[in-house]
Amino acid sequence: MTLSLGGAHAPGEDPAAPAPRSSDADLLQSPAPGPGLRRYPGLDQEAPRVCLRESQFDEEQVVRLLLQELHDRGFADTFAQLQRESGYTLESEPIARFRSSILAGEWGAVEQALLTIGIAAQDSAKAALFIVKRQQFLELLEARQLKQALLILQNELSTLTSDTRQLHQLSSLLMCPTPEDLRTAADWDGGSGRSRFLVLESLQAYISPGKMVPVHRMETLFGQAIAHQCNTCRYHVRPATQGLYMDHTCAETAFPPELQIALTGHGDEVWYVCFSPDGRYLASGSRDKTCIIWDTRDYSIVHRLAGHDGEVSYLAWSPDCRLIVSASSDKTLRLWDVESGEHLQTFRGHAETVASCQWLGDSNRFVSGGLDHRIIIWSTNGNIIKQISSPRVHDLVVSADCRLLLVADDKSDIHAYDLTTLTFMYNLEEPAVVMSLALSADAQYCLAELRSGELHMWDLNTRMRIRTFTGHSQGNYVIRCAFAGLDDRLVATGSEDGTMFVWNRDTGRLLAQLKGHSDTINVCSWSSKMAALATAADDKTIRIWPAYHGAPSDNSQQSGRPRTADGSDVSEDDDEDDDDDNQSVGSEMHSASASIHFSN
């Protein structure tokens, strides 16, 4: 009787004769297979395997990437199964003792086979061996075998290399009193943990892929085909969530002007906005020399924070969003408890406008820039801990790290410093004045937006202009620009003919001009946890521009019409009801040196 894939064969039928294709159903209720035997649906032993497509890549790679997948999801007999048909293995004999033999911790046998798998180069195998001796000597160390411990470290690991630190590092750790001690201090999460796996893998750096694939690779090369996705996307402003079977992509529709909200609230102009980390607030500061605090779930004013004697020109909110820092022209800032809009403190210490301000990544202390020709570095107890001499400054920026501090002047500098040691790195030349900056989170790239109507973008690894973004209005105002999207990948900034402009960041197209001001836009703030864009301008108002679809900002009954802090519309006629000096006299006032103009 002649055994096939779909069974035996009953007497007097031919062998040879084609088997009926079976249905799905058919596939779904025939019996199980008896005992020795698979059923593959579809398949015949006997046929010659039949190649449904040709593929540019190596079919071995193909199938040992896929070997690998099915090995780590635990698919033990269709990865056996697949070995068999195909002819290939996912590892050779001596590499699969290798592997084995390290997550056995036999450190012996790990050691002959790093001689005989094939790594050529002798710095390279002395690294290689040095990775499995640290852990055999950590493993000893957490069983209290000190003797032996010191004996590989004194004759094996420091022959091994010639860092100095880090041979002081392993000796210290024998004075560790307990395996707990041990652990922590050397960061290891112990024989028995995930230590021994990323042996393996660090171990994977100096063989050859061909002889051992390298760990979660398919893994890998989705990764990289989705972040691929995400680079080339033209409006990137949601997370890649089309799972495996789709290329992501993200609407054309980012952004759409028929979703704004329009928000009134101040009696002047509005010279700054930012929403708070966490995305719950908003905050704006206006030339009516108030601040408010709005709750983004329905845009209702939480707060009317009243006390400066001038302009708010900047507002700052601290990394756990209890506090906010807001700079006037009155020379001074204020700090203010966000929960109860309490006044804690004033900050006295410049002698002009207070341009910008930071918070130095705690909720402790925050940086100061004037127009006064001082930087001042403050604790939220008043105090003064650091002043720099400095050029007049327009704007500064400080990255998350709170390493690197970036210095707008009055001239056509962006001057670098470190705050690490408050002392000056470089400078960044610029042709015409720089009114404003924007830091993208990465400190990768800064944004320099320049009176002269261009908005640049530096590479701050490499210290070079690398894109210019044109098409807006831009004079003696003060408009503030700002990364957008998702991980930045949008650059954004106001006109002075009321015209929101958005650009994608890495090729410089022009994605939209998003028109609903009837003034000057001065500043943008992007949320991520938001998923909208802030805009707010001379005509009084601060309009949010959802980026996509279910955003969480998103709110289909929002007209766009402006809206008082009882939800009401405001009419047209309410909102313009300034006489024409007024205007005249608001636009005067924005652009004077007084306030948050910078004049030559």
Contents of the next structure:
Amino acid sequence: MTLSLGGAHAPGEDPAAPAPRSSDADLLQSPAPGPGLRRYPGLDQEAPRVCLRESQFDEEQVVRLLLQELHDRGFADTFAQLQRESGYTLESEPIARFRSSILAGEWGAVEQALLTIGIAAQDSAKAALFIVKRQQFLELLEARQLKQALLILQNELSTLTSDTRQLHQLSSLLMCPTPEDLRTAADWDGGSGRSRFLVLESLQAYISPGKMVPVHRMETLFGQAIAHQCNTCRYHVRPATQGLYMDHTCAETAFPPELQIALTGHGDEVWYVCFSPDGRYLASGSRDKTCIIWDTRDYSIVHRLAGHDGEVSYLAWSPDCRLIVSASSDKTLRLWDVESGEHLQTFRGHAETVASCQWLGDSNRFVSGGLDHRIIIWSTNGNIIKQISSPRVHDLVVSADCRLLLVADDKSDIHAYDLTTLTFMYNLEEPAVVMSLALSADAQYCLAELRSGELHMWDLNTRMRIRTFTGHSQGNYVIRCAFAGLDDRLVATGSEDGTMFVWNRDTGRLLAQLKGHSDTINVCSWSSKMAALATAADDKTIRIWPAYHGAPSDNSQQSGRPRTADGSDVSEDDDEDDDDDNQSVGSEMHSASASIHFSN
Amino acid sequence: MGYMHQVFFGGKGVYACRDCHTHIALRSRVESRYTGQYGRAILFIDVVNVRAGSEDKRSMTTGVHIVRDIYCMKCHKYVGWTYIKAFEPDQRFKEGKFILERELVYDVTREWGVC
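Having gone through the form predicted on its own, I am curious about the other one (the form predicted in complex with its partner chain); can you provide its structure?
What follows is the whole complex; the chain from before opens it.
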């Protein structure tokens, strides 16, 4: 007589005679303690367990992962019950003792256990023992038992490894005067910290995972599944928040064209636009020699920054979003306060157009490159911190950790500099002149827009060109490319026909061709906070493209139609209206406060 | 129009805008030299860093042509013109080429040594 587990039968299952699985026989011979059969109260016979579903995964592995999860989450009763019912245990006795000895610091027992557990290769056994002895050595040093520590170093650590550099580093730790010094010098958090747990984790690499299941294995597997869903997501502009019950997928079409918002306000071609790091503002620079700061909630104009004598070619937000630097063809850079719109500094030092500028991690220093063979690091108080001569800089990008500086020169090379010392490291050669560069946030990938109309992507770890994106049209005018989407998963660039091209970075598939502008798109900028792309074009407008309905940047619910910055609805040819608008708005220009001039 | 990518030449024989020193043409791209009604002029096969204005029908000593005036991309000063169409058959070779007025440009390497 067989009974199924739990309450209701599975649909389609014949309750009278479900076939017992072949693994039931294995259960009976299971080596682990405890019966594999369940005793139902009131029944004399033992009923075999009925599995409701065939699975491709080995039952022992699945059950032991479940046991680990139950154990970690503190369900002690269920843990014991599952061990009894399934016949599997999470860890055998020797392993459990091994684990507890490490966490308790009983090094003699640990050494013994390592021998009995069995580590396959000879040099692995040495490496494993080295890890244990190193922890013992450090703990003895921390307890100021220098003599015993020295004995371990001389007699045991030195025989276990041939890495003399590490031995020297360990012996230098003997000199540390206080335990705090020891901890900082060895990058170690002490015997009572997480270090013993970390030793256990590193020893896992030497013990077969069948004997000792890697820590939080089920959670690792879940994380991999979510990461895979994100990687294969076509658009990936929304974070994966759907939990474990459903697969993550971004909407069928990213950047729905009906959500676009057109901003007018500049009197001439808009050459640069970028969102602030916190997503609250958008800054734009134009051929009309002014910059505008827009509020991203309602796209109203917050400040108009006037003062440059030449067209504004580049803008950079400080990391704390309080300052903004503009670079211009009048050979200067200007620093502005975002809150007040006040002009704080003028930086004179370049002899030609300043092509590009980037902040260096803090909000005190930034680097600029010009067509005059100079790269200059400035301080916000106006002084030059460092200056080097370089190839003519057409564009420069800085990695997030401020270690890498990439420069596009006028001879179709990309130069990489170590930013900490401003020394040249290596070249990446392109077949045509590089017009603009973009760097991913993790500094792994770099984009180069070429004069020939191709967008090249480089892998900076291997220094190889791994992908080419084509389809957009490009001529003599600088079109700036950018990474977009979550985790820089998308690549976007403008085109001379006024459409915006968006590709999936990893598959190279063209995802969208956004139409709306009537002239060359010069630049695009993505904001994760606003989940939108901003583009600026020669038609004097800026357009905001929210990535999906309901994005923070999407305010189509309010007006129901794409609108302009001043609230009127957008129409097809705006050009005459724009000129009139700018005549009246021009009177609101903030006059520049007294700026500090340099003599060169 | 847009943010024009400024080209720089290396080596010798670089003609640049007299006002802002933006490079415009190379001596190796000279086809011929003239003295026309506007003064000395040089015919180049190609030039860089200039923007062209609108088309204009002009009659010159050599005949009627459709030309576009060209301006330095940096300072926007007039530097010469380019031939779009020539109506005289013997002038057709000029189509697509550029005239720079000798007074408005200068050989940057000859006057400064390097560019």
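For clarity, a rigid core is taken as the largest C-alpha set superposing within 1.5 Å between two forms. Positions refer to the first chain, counted from 1. Since the model is a prediction, treat every value here as computed from it, not as a measurement.
Novice: Quick check: A351 between the two forms - does its CA shift reach 2 Å or more after fitting the rigid core?
Specialist: After core superposition, the C-alpha of A351 moves less than 2 Å between the two forms.
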